[in-house]
Structures are given as structure tokens and as C-alpha cells.
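To begin, one chain is listed below as C-alpha cells, in the form predicted on its own.
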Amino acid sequence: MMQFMLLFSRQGKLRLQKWYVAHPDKLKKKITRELITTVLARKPKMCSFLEWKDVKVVYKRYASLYFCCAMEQEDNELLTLELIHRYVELLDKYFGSVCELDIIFNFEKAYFILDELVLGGELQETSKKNVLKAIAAQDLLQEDEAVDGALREVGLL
């Protein structure tokens, strides 16, 4: 089971975090700070798997962002690496060549895509097509609500 996922920039700025195991906020901040420092200190040619404290960490850099997952010792590192790649593919399809600014300004969509892919730290949906359908349905629902709100505002509904 995945314990948490972090997305951070090459400068060490946290862009997205999803925790699947409960920790106090102070501990989350400490873990995040230490892990970002550890990953950024590693050389580019080094392995993307590392054992850190009582978890295994899998990370992958895409452009200016690091995608980093912590998982239990008995979990498969390659499957986690594939999950990271699948998430990046979904972000690319949704945003059209995703970049750090897409994550910053549309973080709620990035979280929604992750929630469609992973539930409770376990892979929920492997089909990119099904995830993208769910996202499209959510976008449509949000647009309908925005239109209804605008019509109420002008007194037409």
C-alpha cells in the first residue's frame, strides 16, 4: 500500500501531497522536508528506488517535477514506478503536455485525477480511458453548476 505521494519542483517546492496514512501535521512536514532533501541530493544517474526509514521510496523526475511515492517494504517498486508513469500520462492527456504551472493553478484537477487512479493507497483504475471519462464527467458537472449559478445570479432561474 502506498503511504503517500509528493510532487515537488527541482527547487524543493512542494506542489502536491496526498497522504494515505494518518500522521500529525508536524510529522508530515518533517517527513516531507527530509524526503525532498534526500531525493534532490541524489545524482541523476542513481537508482530511483531507496529505502528510507521504514518505507521504500520510488521517485521519478519528469521535466521540472519530481513524483515521489513512499510504500510499504513488501510492495513492488516497479509497479509503483508504473503507477507514477500512468499518473503523468493522465496529466499529460488532460492538460496537453503538463507542466509545473498546470499543477500549481489547477491543483484540484491534479488531485481529482490522482483520486480516480488511486484509492486508499491502492491502485483503483488501470484504464486511462475510464479515468479520463470520469474527469470529463466531473468537468461537465462543474460547468452545469457554473451556468446554473450564473442564471440564478441574474434572476433567470
Given for the second form:
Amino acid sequence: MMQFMLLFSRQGKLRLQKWYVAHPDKLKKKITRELITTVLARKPKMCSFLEWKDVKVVYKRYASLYFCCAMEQEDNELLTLELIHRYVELLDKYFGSVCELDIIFNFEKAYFILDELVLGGELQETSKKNVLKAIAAQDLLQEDEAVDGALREVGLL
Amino acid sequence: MAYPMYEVDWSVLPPEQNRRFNPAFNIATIKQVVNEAIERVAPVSVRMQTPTRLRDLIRQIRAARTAAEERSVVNKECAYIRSTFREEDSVWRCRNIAKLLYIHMLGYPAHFGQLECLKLIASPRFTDKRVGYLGAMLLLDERQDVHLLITNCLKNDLNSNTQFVVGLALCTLGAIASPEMARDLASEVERLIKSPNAYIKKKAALCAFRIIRRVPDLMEMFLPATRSLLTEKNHGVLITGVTLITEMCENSPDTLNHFKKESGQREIVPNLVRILKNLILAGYSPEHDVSGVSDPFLQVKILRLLRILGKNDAEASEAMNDILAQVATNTETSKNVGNTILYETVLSIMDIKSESSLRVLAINILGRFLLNNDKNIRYVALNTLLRTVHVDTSAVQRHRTTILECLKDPDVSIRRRAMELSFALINSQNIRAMMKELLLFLERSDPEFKAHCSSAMVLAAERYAPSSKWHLDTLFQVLLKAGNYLRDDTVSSTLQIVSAAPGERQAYAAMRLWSSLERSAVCADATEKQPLVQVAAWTIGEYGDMLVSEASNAISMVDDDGVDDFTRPSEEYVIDIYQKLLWSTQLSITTKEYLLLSLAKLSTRLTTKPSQDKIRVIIDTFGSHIHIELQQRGVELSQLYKQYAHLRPALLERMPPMEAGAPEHDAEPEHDKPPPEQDALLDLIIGSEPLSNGDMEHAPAPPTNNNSTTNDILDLLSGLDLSTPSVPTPTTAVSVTNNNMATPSLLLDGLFAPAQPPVQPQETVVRALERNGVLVELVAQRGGDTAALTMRARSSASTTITDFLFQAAVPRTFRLDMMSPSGTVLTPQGEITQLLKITNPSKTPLRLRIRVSYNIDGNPILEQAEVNNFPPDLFN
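Now that you have shown the form predicted on its own, what about the form predicted together with its partner chain?
Below is the entire complex, every chain and molecule, led by the chain shown above.
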């Protein structure tokens, strides 16, 4: 099971954090800070795995962003790399050649996509198409509401 | 702080697929147009002030050039958001929460948004709910009181007609379910698993997985609904179903049997084999394909479940042999995906009762992994070899050279694995070669490795030493190379070995150690090698006469490289070096105590008058030393020159050889007080008498040790650690609660814990120790990963036994939790109980070292024993 996922930039700025275990805010901040420092200190040629406290950290860098997952001992590290890649592919499909700025300005969308891929720390959907379909349908719901609301405001409905 | 430039473009897709297709874009545009229209048309009085848009806030924050500037932007916005919350502004709540979430990610406090999130969730609009639930997942954690409120919201939404609303609720429940929430909402989730809608079904299955994690008692109610999940076609439902069943099977052996026993069409193993086979044979399916492999995520999950089902089950293993062979041979290995599946397959093959040909195949796959260019694959190979080394050591031995090569890898993750694996591979045949490599590794390794590595080396040397000379040489090398990272117990165990060696060997030890001591005194790096100085001081003190006498010429000091660089020191030179070290300001008090006592001993070993006088002068100066302990030593030793001079030669005699493993109460009668706690514990590790036994004047004073009992207990584990190779957990959590530390809640734990009956408890009573009328038994109750042991001490002695203390230690792969004992006083025919919980994820047979101390008729007694005769199926 995934315990948490962090996205951060090469400069150490947190871009996304998803926790599947309950920790007090203070501890989360401490873990985040320490982990970002540790991962950033590793050289590019090193392996993507890090035994850190009682978790296995699997991370991968895509351009300026680090994707970093904390897994439990029994989990398959290589599969976690595939999961990270799948998430990146989904972001890419959704935003269309995604870049860090997309994730900064649309962080809520990035969360929504992750929530359709992973639930409670485990993978819930292995089809890219299904994830994107679910997101599109929910976006549409929001859009309908926006239009509906706007029309109501101006008294057309 | 200036914001750096960002790389704008990165894409994992080939350029031709790289069009900016963006469903969000259209929506955003429409929304913006509509909003602007509203803002134009709506009368000003309705909307007093339009809040900053999220996008603009992010821009503003990013435009800040200094941290202070950023803070002021954020504080201003936070103040504004707070005021809108106070005014119950529901129109812009969604936007304000979104902004708050961004601010939260930057590390600013955002707890004041928690209740607003709940209000959003309660709103009928989907947009509000979506952001509200996102906020709830980010801002709430289990400790929040608002949980009762959110439980109600969740309950409502789990019954919604819109699948996406149900989806949001399930997702939130899966992320932040507390035990109370899990209990309250379990029945809703169970209902949703049975939903015909795959979108809801898969999410509900994972929610059930999380609920069982939090509250294992709730497993039973999900069993019927879980059964049908494997008959689905949808991969999302399949993978979540497999995940749920895996969790259930790992959690309880009963459930595992339950799933195995189902017969006919729904038998689980053939069913999983069928799904896996379909995946492999199905051919290209664009929806689930990853670089030519069909749904690797699902394949890996199934392989893992098969592993759990096949463990210790010949019949089930038989049924999956073929498919495992098929996966192992047919999987494409040029990409990470293929290796992912192979890796999981190898783990399964090694864990179940598979055919030997299959095992050979698995080890060969790992051999290929070890040679792979990809560091990740190499890491995984080392990791897996470590897990399988106990199954087939000889097969792993074949890869020894490659593994030793990995000790030199620049990557710390790989080095750590290689080190663990190297220790697992040491045997009496390869010990010389392995130690040579490991010594090189120890010298260069990071400080964090040195303590563990040196202790493991000491143990391996003790176990497999081909000769006593080699053993001593190796120990000295370890002392030299581990420096101050060496653990305290190594010093005393080395001393014990020197002390028990034959005379000639002792002289050899004194000479070797003299060379090292002299070198470090001259190079002034003695402060980095204090354990070495301590051992050297003790040895030279005891056997100094052999060092300076002519007899030493007869001993060969030729080292491995065929060089004999030993020159016999003169007596004055020895004393000079001692003086230099004693005068050094940086050596620890303990080390100086060793040196001072050693020097006192030398006063009877060195025969010439000038050296004896010189020693006396040095000792006398310590009579006014600033440190009380050293001052006391100085004064005491000076006395030996004055009115007790006739006692001096006898008092400073050589110590009798320290025997390994002598039980405490059989020790020489002359010791009149019980050894201090830390020595007794050291004793448990090295199995020898503590240094402070016998006349306190003879031995260096016991090191002043501030370690708590817990630390010593941790040390105590080292003795058990390396005989079984296993995946080490980075931290060994051992909590020892003795009764004077016991808090009321711990006491309650101790009382109530045994009252919770595990599912079908099977009890086994193991007799651990019986002496002096005290019988210590361990009652073992098996169950899953965690076994509960109840320690039961009964007394048949005629008098009351006081200060009864029971301690236990387990190897590192286990986790031991000890509850408070029921008491410390054992009346005649009385009984004391104490509950121990042992968690064993690796399911290896349990070995336990115990120590019992108590007072009987005012005499302190200390007993220890190793208990290995637990039923092998204690953890299943």
C-alpha cells in the first residue's frame, strides 16, 4: 500500500501531496522536508529506491518534477515506477504535454486525476481510458452546473 | 529568494501525439465568459466584492521575490478568506477553499478551513462537493473532531444517485477513514461492493480494503460480497478484488483457508490461474497494454496473491507451477514492465512449494538481474536474493563475486543490500575471502553502516574463524577500521577472546595491539579509535611482560602480506606512549580508565627501577585529576605504593581467563555485589563474564554508561541477528515496559489484552526456565503475523521472591511489544504473568532470548535462556 505521494520541483518546492496514512500536520511537514532533501541529494545515476525509516521510497524525475511514493515493505518497487509513469501519462493526456506550470495552476485537477487512479493507497483502475473518461464526465458535470448557475443568475432560467 | 525559471515543456508522449487536447480548457473558457457576463449584469449591491481568482492568487504568490513578500501576500489573502468564512459567504466558498488549499501546500496553516470544507460537501452542487472532499482529504486527519460531521456527510453521499458523488465519498473514506468512521460506514461500503456499477464496485472494494486495515474485526461482513469480485471482467474490479482478498488472507489464516476451501467453479487458485493465463495469452489489448505486456498491474497483484495461497500448501503450489513457469519464460524482459512481473514471479516461486526446476529458473533470473545495466533491477535482485538466501544458499553463492562487487557501488541503497547479503553468504569455506572484502568495505563505508557492519563481522568471525590467530587478527582489524563506531559489546567480547587464548597467542595479541596503539598515538588519531585503545590498553596491561621480554622474538609477526614490521619496544618507550595518551585531552574518561589501570598493572610487569618510578609519578598525578572517577583511581593506586605495597603484586596479578558462557550465579564466590545492569546485559550478548566480576581493582572500571535499559536490550539482539538472513527492517522497535515505568493505560492494556479472544486460539505451553523453584513458562497463542505469548512465572519456593523482572529479546526481523507484568513479587505458590506480542512479517521460526532476575532471601539471582522450541507454525 502506498503511504503517501509527493510531487516536488528540483528546487524543493512541494507541488502535490497525497497522504494515505493519518499523521498530524507537523509530522507530515517534517517527513516532507526530510524526504525532499534526501531525494534531491541523490545523484542522477543512482537507483530509484531508497530505504527511508520504515518505508520504501520510490521516486522518479520527469523533467523538473520529482514524483516520489512511499511504499510498504511488501510492495513491488518496479511496479511503483510503472504506477508513477502511468500517472504522468494521464497528466500528459489530460493537460496535453503537461509541464510543471500546468500542475501548479491546476493542482486540483492533478489531485482529481490521482484520485481516479489510486484509492486508499492502492491502484483502482488499470485502464487509462477509463480514468480519463471519469475525469471528463465529472468536468462536464461541473461545466453544466456553471452554465446552469450563470443562466439562473441572469434570470434566463 | 528569487524564483527560478521553470522548464515549460516536458512530455512522455511522442511529438505526434502531443497535441494540447484539453477538456478543461473549454469548460474554463465557458465558465470565464459566463462569470464575466454575470459580473457585468448583476447589480453591484448583490456582490459586495469579488474575491481574487485562484489563478490570480497563484500568480501573485509566484511573483513575490522574497519569502517575506510571499508571506505578506498569503497573510493578506488568508485574512480575507477568514472574513468571508465568518460572513458565511456561500457563493465564493468553493473558490476560497481552493485558494486555501494552495496556501496549505506552501506550508501555511489552513486548519480554519476544515469546517468550510464540510459545508461545501453538504452543498448539493457537484463542483462544491468535488472541492470540498478534496479539502477534507488534505486538511483533515483522523484526530479531528469534525469526523462525526463528515461521517454523516459521507453516509448521505454514499446513498446518492450520481455515481460520481458516491465515488467522491468512497475516495475520501478510503483516504481518511478512522476506526470509528470505518465501523460506522462499513455496511454502506458492503452494500456498494454489490453494486452492478463497476465504477462504484471497484472503489467500494478498495474502501473495504482500507476498512479492514483499520479494523480487522470487520472482515467477516465483507466476505460474501468479496467472493464474486473475481468473476468480473472489468480489470478495475478484478485488481481491487485481488487487493482486497490479499489483505484478508494476510490478515487471518482462517480467511485464507476459507478462500482455499471454496470448491468447483469458484475455487480461488484455478480461478486466479485462469485470469492470469487469459492475460498472457489474450494478445494485444490497447486499453491495458504497457509496452507490450498486458496489464502488468493486475498480473503482479495476482502473482502476489498466488504466493500467499501457495505458501506451505503443496496442493495449491502444484496448481500454480505451470502458470508460474509460463510467466517466467514468456515475459519480455527488455523493459521495466517485464522485469516487474519477473521479479514478482521469482518471489512467488521461492515462497511456495514449487518444483526444483522452477527454483533454478528463478535463481537464474535473479542472476541475470544482477548483471543488468539498470540500477533499479540490480537493487531488486539483491533484495530478492536476500529474501531467498535461506531457501537455497548454494544457488545464491554462485553470484558471490557479483554481490561483493556491489559493495563498491556508489549508490547507498545498493551498498546496503549488498552488505546484508554478504553477511548472509558467509560460511566456513569462504570466510577468509569474504572478510577481506568486508574489511575493505568497513574502512570506506559511511558512518551509518559501521556499527552494524562491525558487529556482524565480529559475530561472523566468532562463528566461522578458521584459526584463533586469524580470529584475533580479524578482530583487531575490525577495531582499527570501525573506530569509534564500534559497539561497546565488541570491546568486551574481544577482551574475553584474548583472555581465553593460550599464552603465546596472548603475547602475539599484545604485540599486534602495541603496534596499532603506538601508531595511533604517534599519528594522534587515537581519539577516533577509542575502542581499539581500550582493548590494547587492557591487553598490554595484562600481558605487557611478554611484550618487552626477549621471549617475544620467538613469535612470528609476519602478516598476510608476508611483512614483519614489528620492533620490540623498550620499557621507557611503552611508558612514554601511555603518558602521551593519558595526557591527551580528547580521550574519553572510560578510555583513560583503561589506560590508567593498565599502567598500574604494567608497574608489576616492567622490571627496571626507572620505569617503575616513572609509572608511579604518572599515577600520583592522577590523585589530583579534575575528573572524580580518575582521581579516585589515582588515589587508590597510589595507596598501593604506600601502606599496601605488600598487596600490590598480588592485586595486580593477571586475571584468570574469562570463560565464555558461564552462568552468572556460578561465578567466583568472591564477588559480593551483583554486577551492574549494563554489564549483565553485555554478558547476555557475549556470553562471558563481565569485566567487573572479581576484584574491582583488577579490571578497568566499568564504563560509565548512560544507556537506558532499552538500548541495552537492543544491543542484546545482535547476538541473534545474523544467523538467519532476512530482510532487515531499518528500525527494530522493541518496547520494554517494566513496572516502575508503567502508566495506568499500559496496566490496563496488560489486563485487558489477554481477555480479547483471538479467532480460535490454539495454545501451546513452552517451558522456558526452571530453577530455584521458579518455573517460567510461555503460553503461545498463534494467529497471523502476530503471536501473543503469555509469560507465566510460578514459584514453588518456600520464601517470597521480590524484584522479579522478566526481559526478552528477539531477532531483528521480529517486533516485540511487552506489556506490564502483573507484579514483581512472587509469593510462595504465587504467579506473575506478563503479555508479550510478537509480530513476525517474515514468518520465520521464532527464537527468543529471555532473562529473569529476582531476589530470593536477599540474594540476587539472574537467569537467562534461549527458547527455540516454539511450534513451527506459530505464525501462519
